[in-house]
Amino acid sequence: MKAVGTAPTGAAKKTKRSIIDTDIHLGAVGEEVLPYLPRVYREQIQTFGWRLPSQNAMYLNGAAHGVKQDEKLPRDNGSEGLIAYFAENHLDKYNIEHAILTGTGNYAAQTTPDCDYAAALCAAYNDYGIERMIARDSRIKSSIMIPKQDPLLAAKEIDRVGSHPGMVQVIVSNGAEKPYGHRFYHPIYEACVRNGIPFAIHVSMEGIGVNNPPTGAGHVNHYIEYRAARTQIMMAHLASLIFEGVFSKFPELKVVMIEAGMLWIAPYLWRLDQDWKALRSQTPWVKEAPSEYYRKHFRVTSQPIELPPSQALFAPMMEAIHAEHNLMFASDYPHWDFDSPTLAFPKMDHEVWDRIFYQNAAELYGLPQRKQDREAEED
């Protein structure tokens, strides 16, 4: 993989050829979901509040919600105001073609023990995004939220989205009860391949709610130990779902690993295959080694980026991490760590710019070919 090429230099204000964004988040929906809800779940929150764990606490880390400080999102979450600025400020700016928001509500659901109201809430947030968000911007696309906590519950959800053409994958946060190769969320999967859509993970939420410690040690007192923790816990998502043998029972299965960076995907698999080749007597339905289902299943987005202090490495680690067929450019768009798409990589050969920005995602969530090319064919 070369370092150099012909891809857009930082000093671009727009990328020449259209992007495709995989970590969108457009504010956390509050009480313009309530419509969407039961009215029972509406005359509770109304009475006793929402009964949502929060991570508040940890998020010292920019403006409301971690929006970088220099964003002045409406506050209107879902409105014509908000779409309108996002596509403005943002999808226009940068020449997105298509913006993957992932979630349109609070992971929180994802960690009350009250699975019948996450399932409510996830449901209300999926049909919010439909119609208040996804409807209103043709290059918007969103994804399924779900009760993880309860699976045949989770699956219900996923078969009743899953053919929108609008959402794209099924999202849950990092923060879990059990390993994601667990075999309570076969179910899940099932949904998954079923209605033919990834299964997302994004940070969030570990350590909240019903939700397991962010780390092994325990309990953190600081962001930066927050937000270092939460690769800990990917990578054990990661190992899971290869030696549980969730693959060999699902092999139509992508997952997207979002938001937790990706240079660590290397020496991790390195270190992955050192102890298959020692111990494969106890995972005897692993039949490949760990590198190659990463290679075959999983995807990861690109933000936050973790830079080598050598430019001379950079290329590399990209190589070693299948960077060309299994990365996908994000921005975290808008919050305060955000990865501009024309200053957060080096620059790289075209080729392997264009598959990054673009053509991994597009392959991987079914979206067409670029406008631009598709209008260069028909001339």
Contents of the next structure:
There are 2 protein chains.
Amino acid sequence: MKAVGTAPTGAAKKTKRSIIDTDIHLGAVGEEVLPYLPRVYREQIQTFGWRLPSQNAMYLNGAAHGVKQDEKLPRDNGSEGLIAYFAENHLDKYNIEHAILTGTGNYAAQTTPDCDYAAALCAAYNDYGIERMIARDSRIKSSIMIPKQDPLLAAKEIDRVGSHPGMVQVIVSNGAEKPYGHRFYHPIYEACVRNGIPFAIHVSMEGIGVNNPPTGAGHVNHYIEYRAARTQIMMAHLASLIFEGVFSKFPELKVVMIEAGMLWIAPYLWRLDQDWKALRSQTPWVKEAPSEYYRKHFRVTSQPIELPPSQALFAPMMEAIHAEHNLMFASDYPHWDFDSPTLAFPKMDHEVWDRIFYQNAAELYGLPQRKQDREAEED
Amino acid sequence: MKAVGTAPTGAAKKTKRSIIDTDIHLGAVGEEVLPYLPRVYREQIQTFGWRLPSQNAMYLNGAAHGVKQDEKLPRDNGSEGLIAYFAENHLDKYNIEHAILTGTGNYAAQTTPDCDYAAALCAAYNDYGIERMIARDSRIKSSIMIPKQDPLLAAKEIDRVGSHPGMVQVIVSNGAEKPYGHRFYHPIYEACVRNGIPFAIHVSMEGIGVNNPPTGAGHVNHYIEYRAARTQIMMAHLASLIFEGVFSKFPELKVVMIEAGMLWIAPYLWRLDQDWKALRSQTPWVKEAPSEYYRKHFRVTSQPIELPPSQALFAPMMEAIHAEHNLMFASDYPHWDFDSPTLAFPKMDHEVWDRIFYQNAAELYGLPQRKQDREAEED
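Please give the other form, namely the form predicted in complex with a further copy of the same chain, since only the form predicted on its own has been shown so far.
Next comes the full complex, this chain leading.
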């Protein structure tokens, strides 16, 4: 990684080079998804309600609806007005060339014990996202919601919509029934590889519905502890994916860790590498150090960034997590803990900035190079 | 913290200054504890066996009985021979002035659903430790095992043996039914403060018996993932103790985190501090930044040390965890991942070394200054 904090910033007040934003939410989907559901579920919902476990029924959030207070995002989901507002107030404002929606529906679908209902909801969310979001602005890409409670149904859904060019990854909540390395989930990875798309884990739904309590010591009481617990669960998934041999079985698989922080990865890998050296005879299918699997198979989104109080630690810690190649900028727009593309990071070398704000995501998701660069080449 | 890695090491091949070792295990206690149990439990054990959940029934370890391969520690627990061997091969060898046993019994006692049996076992372990270990070598100190499944019985046990000068802290397993900040456990902290001793959490029994599965995504498959999970649970306890307001209620309480690693604390506190700034209105009893609570109320033992691959990161990370004041050396003798007092740490400034290898523990546990220093003063 290039020296950070010395060269003039590439992220000045107005972003001159376009960027990719890898974590965006456009409202929880409600009634507008009903037309995309089979009649049996439409009728069940009309009779019994949505019948979905809720994170908000357990924990506070940082703001009403999780949205930053100055945000005027229309709440009429699925409308053209919503997309127009989003385009003007986020995509245009920050010169965002590709915007990755991390799910167009409600992660609660992944917490119900009813696998068939989960599958119907995920399919509806995906179709809705394709028609009402992706189709309305070519900058918008989205993620495939899957009924992960039933990995075979999940694989079927990946095969159904995985070839859509606007669907760039499979997405699951961080809250889970089992750590994601478990063989229970392997049909999902087979489908990801078959469709050439990454598997993304996004913090959400920890301890909700069928998922395990959010910490290895059980349920927590406050939202701030809940947020802290999310990192812990992502740690468990990271170790599980490596030590269960997922990457020996699926060498092309890439995994994206979204919204769980980033700098924790450094000491965690130091520890895993040490333990692997001592204990590798117990998991002989793990051929390389855990940090190598991380480097080759994982990508991380930036928000929420842990900023060390001493600026001197930031650059070496960025290097320790291989930020230049493994980190992708994310704003988490429009949530209350939104990271502005122009303010979130300390100054950094332009080449590193370019990889974090564009190239790493473009390579991972197979997105084209910047329009301005392509046009310059064609001239 | 003083510059680290520049001054000549104080931890040369032969330790000249005496040290305190804060994490030592002298064998799992078996039949030798029977005489310390009430007749009803002696008879139950004779009839039904020990009836205790077992970590070894779930996970591998790094070595048979967890002990390093070159270790010849006698297995006749409670014998004078064991203490003599330990004195010669650990205390004398490394010039250890105070040795803290982290429990003289089996943490499995803290995993049974039978609270009364747990209480009887813990009392037996404590009496056994006092008579057969502490009494046999004045360097040996020990930790009070408590039936944490029943905090009122636990408080009673703390009051029973807490005034013994050789019992320097209360100890619980990291595996838990609830995060330790929960008000369920507050009678234990009241008793700790009343007896002027710290509350120590030692990795063990995660996901065993009544405890929660070891990660927020459920059970893990391999021992190496299990070790990784231990850090995650310690993170949950740390956040819980702060955000549940334990230190507002018990301002004198000190908490020791044993064998869960150390450098993870830095990025974890960066994140907690940031989130607290944004969310502190939700937990108004948390008056200061989480890093301040850590600095004032927590102490950490060193083994297993995460060593960054780049030596340049070690000193600033040590500073970030306030190692000079919050870290205490631990060997974890005689376990397979033992850290030698003379080899475990990179070179460091003598003053920092002195705090980590002696003063921090002496202050926490109220132990006397080094004999050699006291004698020098008396001269």
